[in-house]
Every structure is written in structure tokens, then in C-alpha cells.
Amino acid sequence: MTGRAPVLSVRGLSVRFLMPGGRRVAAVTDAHFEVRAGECLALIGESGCGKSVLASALLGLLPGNAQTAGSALLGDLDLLTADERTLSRTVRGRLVGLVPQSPAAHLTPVRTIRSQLQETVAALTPARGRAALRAAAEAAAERAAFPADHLDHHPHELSGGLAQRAATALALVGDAPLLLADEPTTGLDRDLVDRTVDELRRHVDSGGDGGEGRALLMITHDLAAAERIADRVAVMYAGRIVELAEAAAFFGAPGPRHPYSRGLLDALPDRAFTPIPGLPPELGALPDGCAFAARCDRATDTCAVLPPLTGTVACHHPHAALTEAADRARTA
């Protein structure tokens, strides 16, 4: 993966919300990461840490009281400074396909799934006749494992899992170089989670020789889904990315180095099943130093100073790399 060019390169992305009375909420702070051609980067963290705000910033969907800084380059295009005309006509659907967090709300309630797929095909691909549109819509549904006998149903007639598949089919129509999946497994049972992320992985892998033309940024709090699909992992806490790691090393040996990342894994039922104590800080009242210090058993006075992301981890006292044997013993 390391030799491939980045599809998306994010540098210093920050999002602030200006609230009544002049108060500012730091939803995302100084995010740096890349999503390379042919890979899936999973952005993980607890709910409310800023993951979905970051996704909205990339698509130009932030509310009017938001202020952004930094850059997010998709090729030569900076998504943070692009105007609405460029975003609506060039980016959304064509360069970035979105699998939304709430698929039922994303679908048009008075239109059948077939008509919505056909309309999307017509908008994103060269002109086609009616028969070709119908065939392309059915092919898109098949790619997302959406059943053909439900194509003429309206969104309210679908289960949550089928609505998710319909939204996934719509996202895949344009063969966008970047697929952005925002909590794509919410509300799905484990079998549907596995099938959904496998479909997203196939989209990346079918993007050329080894999937070199496509990339996937999956935003999720579902660590099992991330482990199944991701090549690399970015961990976000209180609006900051605190660790970047190869997925195999993160979920296996040597394991994550940031105490928060390790706490996320140790909270899983198939691991230590030990929850992280305390609650995340409010994004509008972050401490000057490490935002995780109040919940961390490794914290010292040094943590009153904000740790930079040095290499792959932002922590004054990161866990040392473990041997494979020691890691197996820790998680046994």
C-alpha cells in the first residue's frame, strides 16, 4: 500500500462551530491522514468524537456556523475550499460516493428504489436509453446484494438492512474514486454487517489492478467491522486523531500504543470486556493538555501539555510495542 498515491490527503483539518454568545466548539482539531488508492482506512472512536463532522466537512455539508481550516486534497481539488457548484456537480456522487449514516432519511420516500437508482445512473453516467437505464439500475442493486424483487418498493417498505443496501447501491453507481461510508453498519445484525463491509471492500478491490483506482474511508465505532475490512486504522478522541496504525498490527501484534486505543479494544466482549472509565470531555470545554488524561491510568503531570502526533501516536506515555506472545497473553 505504501507505494500507491493518495486518493485523499488531509492536512491540518480543523472544524469549529461558532455558538451563541461567541463560544466556539472544537469538533475536529488538526487532523492529518491519507487514504491511498486500493486501501480502506477505518476512522474509529466513540460516538461524539467528531468523526461524522469530519465526513461532513469533506462533502461540504457543514452548517452555516461552521468554520474550517487546513486542506483536504482529492487529486488537485481542495474539498474544503471548493464552492457549492463544484461540490454538487463534480464531487458528490462522481468523485466521492457517500454511504450515509441514516439510509432511510437519505432515500426519497415517494420514489421506488428502482426509480432512484435509474435517476442516479442517468445523472452520473453517459446518456442511455430506457432499457439500458433499467439494466444498469438492476446491476447496481445486484452489486449491493439488494434483492431484485424489492426494487419497486418504496423506502418505508424496506427493513433497516434493505434500506442500507439500497443506499449502498446508490453510492456505488458512479464508481467514485473515493467512497465515504459514515457508520454504514448502524442497526444491522452481525451477518448483515459482515456482508455490507464485504461489499464495500469488493468495490475498492475491483477498482483496477489490485484496486489501485479506488479508496474507502469508513467512519465507524464498530471495531469488528473495522478489523474485517481495514488496511489501516485512525483513532479519534475528542476531535483529534491520536493514533494511526496498520490494521494487522493494531488488532493483532504488537497492538495499539495509545492508552485510549488499547482501552477501546480491551472493552470488546471477546477481549478483556473492561470498559474505559469515565466519559469523554465536552468538545466545547476541552482541557489544555491531553483530553484523555482524566480517564487514563498512565497519566502524569506531563499530560497537562498537549501531546503532538509524533510518528503514529499522540501520547506522552504510549504503550511499548509488545511481542506477539505477550500480546496474546494480554488478550487471552
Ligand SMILES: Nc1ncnc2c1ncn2[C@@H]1O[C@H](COP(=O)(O)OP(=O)(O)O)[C@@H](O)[C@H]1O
The other form holds:
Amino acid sequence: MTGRAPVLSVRGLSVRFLMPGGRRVAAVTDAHFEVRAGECLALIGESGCGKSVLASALLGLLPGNAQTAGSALLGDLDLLTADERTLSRTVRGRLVGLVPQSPAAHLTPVRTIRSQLQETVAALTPARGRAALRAAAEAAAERAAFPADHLDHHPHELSGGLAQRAATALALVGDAPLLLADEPTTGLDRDLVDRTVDELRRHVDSGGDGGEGRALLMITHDLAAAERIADRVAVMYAGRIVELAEAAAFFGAPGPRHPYSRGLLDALPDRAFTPIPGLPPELGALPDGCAFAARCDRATDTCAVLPPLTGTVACHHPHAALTEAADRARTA
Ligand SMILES: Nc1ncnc2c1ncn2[C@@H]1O[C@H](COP(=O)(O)OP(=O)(O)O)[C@@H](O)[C@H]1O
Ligand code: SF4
Ligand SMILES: [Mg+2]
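Starting from the form predicted on its own shown above, please give the structure in the form predicted in complex with this ligand.
Following is the full complex, with the preceding chain placed first.
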């Protein structure tokens, strides 16, 4: 996996919202990561930490009061500086497929799901003619576990879970090399969560012109879904990526290295079921040092200085890495 080419390379991505009165909201700060062909990177973190803003930046969908810095390269194209014509004609749908966080807002209210799927098939694939369009639309619905007997319904006639699956079906139609899924399992019960993420995984594994695979950036607060399909995990806290890890080491042994990542796993009902105390800081009033300090049981005076992302973790006192843990076990 590591030998494969990056489909997306994000370098120093920051997003600031300029608010009335001159206040600035630091929604994303200095994000660095790659998503490689055939890989699923799960971006996890509590609500409000900047995950969807990051996704919007990659699609050129930020509101007018946003300022960006850094770069996000998809091949030779910098998504942060691409003009709207390029974004709408070649990026959204064709190069980047989006499973949106609010499917209802992305479905056209006055059209049936079938007609929206067929229109997308016609726009993004070589399929032509009524029968071919109909078959391709039905196949896309099937892949996203959208029931065939609801294809002639309008969006308002669908439950939240069905609208989510319709949006997933639309995102899978184009053969986009990068799939960006923002909370793709919202409103689904566990069986459907599994089915949806398995389909996303299959889509990643099967794609690419030379069979080298597509790439998936899956934003989620559903850690079970992340564990099921992710190759790597990026943990976001207060607008910063504080840890990047191989999924197997993160969810298994030796576990996450950043105290916040540990806290996320410990909060799960099937683990320690102990919530992280306190709340994340306001992104408009971040402390100078580590933003997690007020909630962290490992904090010391050193943490008043911002910890840089060295290697794969941004923390002055991280938990042991695999080699350190293995060494300790050997010498114990
Ligand atoms: N248009 C905007 N103007 C100002 N602040 C915004 C805007 N959009 C999002 N934010 C702020 O950015 C932060 C991150 O939001 P978001 O990316 O939606 O979080 P999440 O991680 O839950 O997806 C939130 O604090 C939110 O209030
Ligand atoms: S830098 Fe300090 S406060 Fe921040 S997570 Fe690490 S130990 Fe905790
Ligand atoms: Mg979000």
C-alpha cells in the first residue's frame, strides 16, 4: 500500500472563517496527509472539529467568508486554487465523488431518485440509450443498498437512511479516483452501516484505470465503521490532525499514541465506556499551547507550547509506539 502513488496530497491546509467584528474561526489548521490509490483513510474526531470544513475545502464548496492556505493536489491540480469552472466541470463527480453529510440538501427535491441517478449516469459515464441508462441507474442503487421499489420516489418520501443510500448511489456512479464520504453512515442501523462501508471498500479495491484502485477519504465519528474499512486513521482535534496511524495498530495493539485518540476509543461502549471529560475549545478562541490540555490527564507545563506533528503524533507525552511497547514487553 505504501508504495502506491498518492491520489490526494494535502500540505499545510488551513481554513479560517472571517466573522463580523474581525473574529477569526480557525476551522482547519496546517493539515498534512495523503490518500493513496487503493487506500481508505478515515478522518475521525468529535463533532465541530473541522472535518466537514476540510471536505468542503477539497471540493471548493467553502462559503465566501473562508480563507484557505496550503495545497491539496489531486494529480497536478491544486483543489484549493482551481477555478469554479474547473471544479464544477471536472472535479465534482468526475475526479472527486462526494457522499455528502446532509443528503437531503444534495438531492433534487422535485425529481425521483431514478431520474437523478439516470441523469448522473448520462453525465458521468458512456452509457447511452434508455435501457442502458435504466440498467446503470438500477445497478448503482443496488450497490448502495437502495431498494429498487423506492427508485420512483421523491427525496421527501424517503427516510434519512434511504436518502443517505441514494446519495451514496449517486456518488458511486462516476468513476472518480477519489471518493470523499462525509459521515456516510448517518441514520443507518448497524447492518446497513456494515453494508454501506463494505460497498465503499469494494469500490476502492475495484477501481482505477489500470486496476490500481481508487482512494477513499471517509469522514466519520462512527469508530466501528472506521475500524471495519480503514487502512489508516487521521485523528482531528480542534482543527488540527493530531495523529496519523495504521488502522490495525490504532484499533488493536499497541493502540493510539495521542491521549485524545485514546480517549475516543475508551469512550466506546464495547471498550472502557469512559467519556472524555469536558468539551473541545471554541475554534474562535484556541489556547496557544496544546488545545487538548484542559482535558488531558498527561498534561504538564510543557504542553503550554504547541506540540508539533513529529512523525505521526502531535503530543509532548504520547503513549508508546509499537517498537517501544514491544521493547518494554521484551525487557519486562
Ligand atoms: N461558514 C462558517 N462560518 C463560520 N464558522 C463555520 C462555518 N462553517 C463551519 N464553521 C465552524 O467550523 C467548525 C468546524 O465545523 P465542521 O467542519 O462542520 O465540524 P465537523 O468536524 O463536525 O464536521 C465549527 O466550529 C463550525 O462552527
Ligand atoms: S501535548 Fe500535553 S496536553 Fe496535549 S495531548 Fe499531549 S500530553 Fe496532553
Ligand atoms: Mg461534519
